[in-house]
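Next comes just one chain, in structure tokens: the form predicted alone.
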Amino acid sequence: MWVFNSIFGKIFEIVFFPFKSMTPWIGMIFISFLTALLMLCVFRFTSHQQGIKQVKNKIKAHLLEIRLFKDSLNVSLRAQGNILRYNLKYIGYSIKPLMVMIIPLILILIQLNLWFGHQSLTPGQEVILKVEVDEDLSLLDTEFLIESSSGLVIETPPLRIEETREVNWKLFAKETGIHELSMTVNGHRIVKKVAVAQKSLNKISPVKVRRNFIDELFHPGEAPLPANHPIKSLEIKYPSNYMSLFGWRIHWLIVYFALSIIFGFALKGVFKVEI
């Protein structure tokens, strides 16, 4: 699973690069246009494209029937089944291209999550390093070594919370890069990067994982933890992103379909693909 997560990783780095030093608005726009032309594609290809066009001017007709034939209760009546008939048969056909396109579709969004979800630390900044142990593992008798790069700081003991099976640490950004944590359990030695005041469209992965296929899918920023490790996961509590338009603060996600959607109208007709 690594080796996929970084072969696409590394194609979204290569999507980004000529972006990083602009505003996210420029990344997610280019994003959001070639995931239009890929989604365009996948639904002209997969879809029947005859029987879309049909039903859909079926549908028109029957609308412009209701509107003809407006005082009569029967045709209006009939018009409308039939217009629910022809909506039921455009979701069948369109079922397919969208099974087809929800597999890619969640891969991108995995890896947009990365370059869009979360904020880097400024200096100055405290933040929560969350990290979830093993069931096996004693945490009141268990001895964790952490280590920071001279940019980050740990400013509390280990707090162990046995409930949810968790040691959480306070650490303070100091300086502006890209930071390490070293942390040594049981002879283990782990190391997860923490990003401080990096540019607005930065890939942050802000969880590290031990090896599992669903783990390692959402979570594909860092190469995992071996499969045997006794710690699951570490986590630098990140703040969340947003995308601001005239003073308001969007998700991104909301963003990217909204924008993937105009892209995909816009050039339906250039593509000539019936949606």
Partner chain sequence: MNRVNRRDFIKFALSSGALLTLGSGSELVTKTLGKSDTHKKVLILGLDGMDPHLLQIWMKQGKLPSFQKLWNQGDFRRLRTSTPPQSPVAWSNFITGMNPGGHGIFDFIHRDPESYMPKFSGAEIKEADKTIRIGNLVLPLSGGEVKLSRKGRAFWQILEDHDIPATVFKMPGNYPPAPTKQRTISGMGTPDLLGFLSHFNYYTTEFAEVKEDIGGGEIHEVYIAENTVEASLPGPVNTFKKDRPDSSIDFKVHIDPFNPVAKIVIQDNEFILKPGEWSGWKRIRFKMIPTQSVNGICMFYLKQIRPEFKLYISPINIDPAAPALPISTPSNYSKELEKRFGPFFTKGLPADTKALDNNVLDDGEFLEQDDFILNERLEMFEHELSRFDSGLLFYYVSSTDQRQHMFWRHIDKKNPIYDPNQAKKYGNTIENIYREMDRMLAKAMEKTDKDTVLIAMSDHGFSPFHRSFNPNTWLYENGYHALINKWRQGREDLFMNTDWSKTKAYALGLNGLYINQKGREGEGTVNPGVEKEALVREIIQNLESFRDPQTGENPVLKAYATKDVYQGSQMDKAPDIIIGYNQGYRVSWSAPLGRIPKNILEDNREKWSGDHCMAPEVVPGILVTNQKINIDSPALFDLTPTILQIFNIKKTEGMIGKSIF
Given for the second form:
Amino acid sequence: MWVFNSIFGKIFEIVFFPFKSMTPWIGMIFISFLTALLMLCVFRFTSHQQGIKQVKNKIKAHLLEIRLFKDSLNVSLRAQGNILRYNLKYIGYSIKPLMVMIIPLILILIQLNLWFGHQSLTPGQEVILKVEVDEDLSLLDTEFLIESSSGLVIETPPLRIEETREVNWKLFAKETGIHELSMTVNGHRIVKKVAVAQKSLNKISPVKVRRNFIDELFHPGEAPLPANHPIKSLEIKYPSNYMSLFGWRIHWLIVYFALSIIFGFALKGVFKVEI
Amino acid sequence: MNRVNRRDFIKFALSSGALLTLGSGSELVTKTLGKSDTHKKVLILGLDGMDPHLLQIWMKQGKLPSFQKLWNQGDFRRLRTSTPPQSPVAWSNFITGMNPGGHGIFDFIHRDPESYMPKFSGAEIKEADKTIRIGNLVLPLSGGEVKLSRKGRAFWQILEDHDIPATVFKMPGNYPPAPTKQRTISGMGTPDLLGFLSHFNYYTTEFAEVKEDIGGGEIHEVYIAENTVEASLPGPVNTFKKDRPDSSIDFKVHIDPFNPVAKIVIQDNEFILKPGEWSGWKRIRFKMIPTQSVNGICMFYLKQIRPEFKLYISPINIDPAAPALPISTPSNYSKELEKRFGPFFTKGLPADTKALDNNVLDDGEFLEQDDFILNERLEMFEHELSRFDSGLLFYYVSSTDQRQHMFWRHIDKKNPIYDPNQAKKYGNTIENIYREMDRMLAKAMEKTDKDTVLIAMSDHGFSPFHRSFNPNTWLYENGYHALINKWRQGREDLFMNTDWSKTKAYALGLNGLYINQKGREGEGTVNPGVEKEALVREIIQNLESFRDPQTGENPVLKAYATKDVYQGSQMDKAPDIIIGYNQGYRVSWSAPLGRIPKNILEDNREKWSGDHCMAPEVVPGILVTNQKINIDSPALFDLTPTILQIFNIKKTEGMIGKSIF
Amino acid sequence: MGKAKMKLDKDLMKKVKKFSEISGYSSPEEFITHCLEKEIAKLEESDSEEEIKKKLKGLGYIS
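Form predicted in complex with its partner chain, following the form predicted alone:
Now the complete complex, all chains and molecules, led by this one.
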């Protein structure tokens, strides 16, 4: 899984590379544009284009029918029935391309969450490091050795919470940069990257997980820990990120879907795709 | 669309496009009203409670170079304060150019004459009178209202009429902010989210600390089970539900079994604190009904984990980003400040003096909190100062007042709880805040050009507070006030033990004394006119001649018949007598809300050890300006016509002062 | 003013006597009257009065 994640992740790094110092909006517009292109391609080659065209024409015709024969209840009702029927047929035609698109789209969304989902830390900020440990590791008897590079300060002794099987520390971001945090537990050493960056668009991986298909799928930003590691996961609780527009805070997912749809409709004529 | 419109449209589209691409960097800035730049500018620093005596001592010692420089450039005077010298009254004199007879603010606390019940003088809350009830829910059909009680127009409203821009930052006694298009944000008088003037929460495992009734906060007893404390943070009353329950938020504190560290989890906030650490602002949301919630901000302070667990949560401030009550004009102004500075203190007097008085916070912890307040205030000052280029800027600081109230005992060897060791540690707190204000003034002076009138002023000065006076006990012992049961004396607030049918006078609030007047009070006994007039004179004479058997001094320096000292349309609501206490004396802690303790005089053993609710002659304020002052003893209400005159505006009807320049 | 008699448990009466002396009441009657008055006052004091006190007691100048 990590091989796939690292290659797929690299593609996004290349795509976003030129936009890292610009407002996240540019990167967002660009990726939405690419997504629209991808969706149009998928639609073009996996859907029944002729069928969609016919269905849409039929719907238009029946709409016209309703307007022309608005005095005749009979005709209107029949036309409305037909519109409903062709709408269902239209949905039927769209299912195939949607099915084809859904898996790549989920993979893309998971990647985008690394870029847009979290704010990187700023100097002076505090953040929680949360380590989830294995069921059979004693929280109180295990020594957690933790070290950090100089730009990052470990402010507290370990806080062990039996209820959730986790150990917490408070970290303080002193300087900008990508800092390394290393932890040794029962002779196993782990290194986790912590981003205190000033670029506007950063790739931030909050969670490092143990080798496991599902966990790796949803946390693709970093190489996983070996499957037998006493630590289940290591998480930096970065603050959530929002995109800001005229003072409004909007979740990036909404912006992404809205822009992709706008681009999709704007470009469908250019690529002669029926949607 | 004609050509011009289209061009405008394109411009608009381009600029909004630019804003869009700016993304997070874009911000909308609240404009002040003024359309044209003014030639003259007025910059006023309102330094609450700054005392002329201390100012002069430290100026002489060269510790306040900016104040000295400003005096050399212009002038310095003791500023006559209001009667009584309480901040809401004093600042209202300044705001309106009237005295309490005109603006109707006589004290922090007024009363309802019908029921004798005390009420806060600043604002009245009217709940929605039309509601609809669906099952357990009560939905308002018309909006409730918070109404400013002060009468008369504020000087920035008059400036607005003349198109002169003004920014008025945290003017006391202006909650809710008087309607205006000028940039204003409310200060003293603004409640916390629960509608209280101040209400902290304190969670402790130490049983001895749990008291039933402490003013200004609540102490909760908690237990540690499996290294976790589970507790609940009380929120505002849920008026959407039929039985009006208090809302609340449950939270958890996880404690390490051995290490001194804890994690607090409340809603989506999760943060780690060591003992002695503050959390910074945390935003919380009280859910009322599925579509309605109320936002607040508060700070956590983990005082101690072992041997006893102690957690303090500051009063919940109204969230400036989504204010549940009106705190600024235009309403955007508080949001704009929040965007730039993050959450900030919105509660009227932000420092938690009640927590210090109740030993929930100690001197050092209180100062840490007040430093947050002061630093935030200074940061915002630089922001406002940097964009001040026309009209008027008024900027207010509360830390001067609050630190003098709480730390006077460290510079006053005669204070009943003076402790030389503590004095060594905190004895320079007051001097330091004066020096901090000197640095602030320096910044203002840098910004001052030849067309700028710069004024540094305070609403009153300060005096020690050694002994407290129970006016109702004095009235009772002199036959003016009657009790139902003698043995109940001193046990209840709100005149619960008063026999009104035999009572001629009662004291309520910090300086007010009222005659139990027929036709005005619910159970009045004294006829208005000659009978009342004679009684007023008699009480004044007896009050002024009363001596403290312990010191031989007169606790009351001067008592004023309000009909002699007030003018204006609000006289019918005024107390009949204002008690002006002598230096070292003040009303007792429990008398303002109608308690009648057994002794007339008591030592003040509280940490709140400096005060100003005395006779105005005892506690004048300061007035330092870069212009020559042309009148001998200027008063607060003289500054209002002064401001207007600088902008060539005539003083309005009802203003009683005259320009000082 | 008329008087009414009330029955009290013997053990309780002992305690009442003991504590009325300790807290300095002139008689057990006065002590009991005070206790009852206090409890009734608590019940009588309406929510709005409690609310008034809570609202105003945040003011630094009073307690």
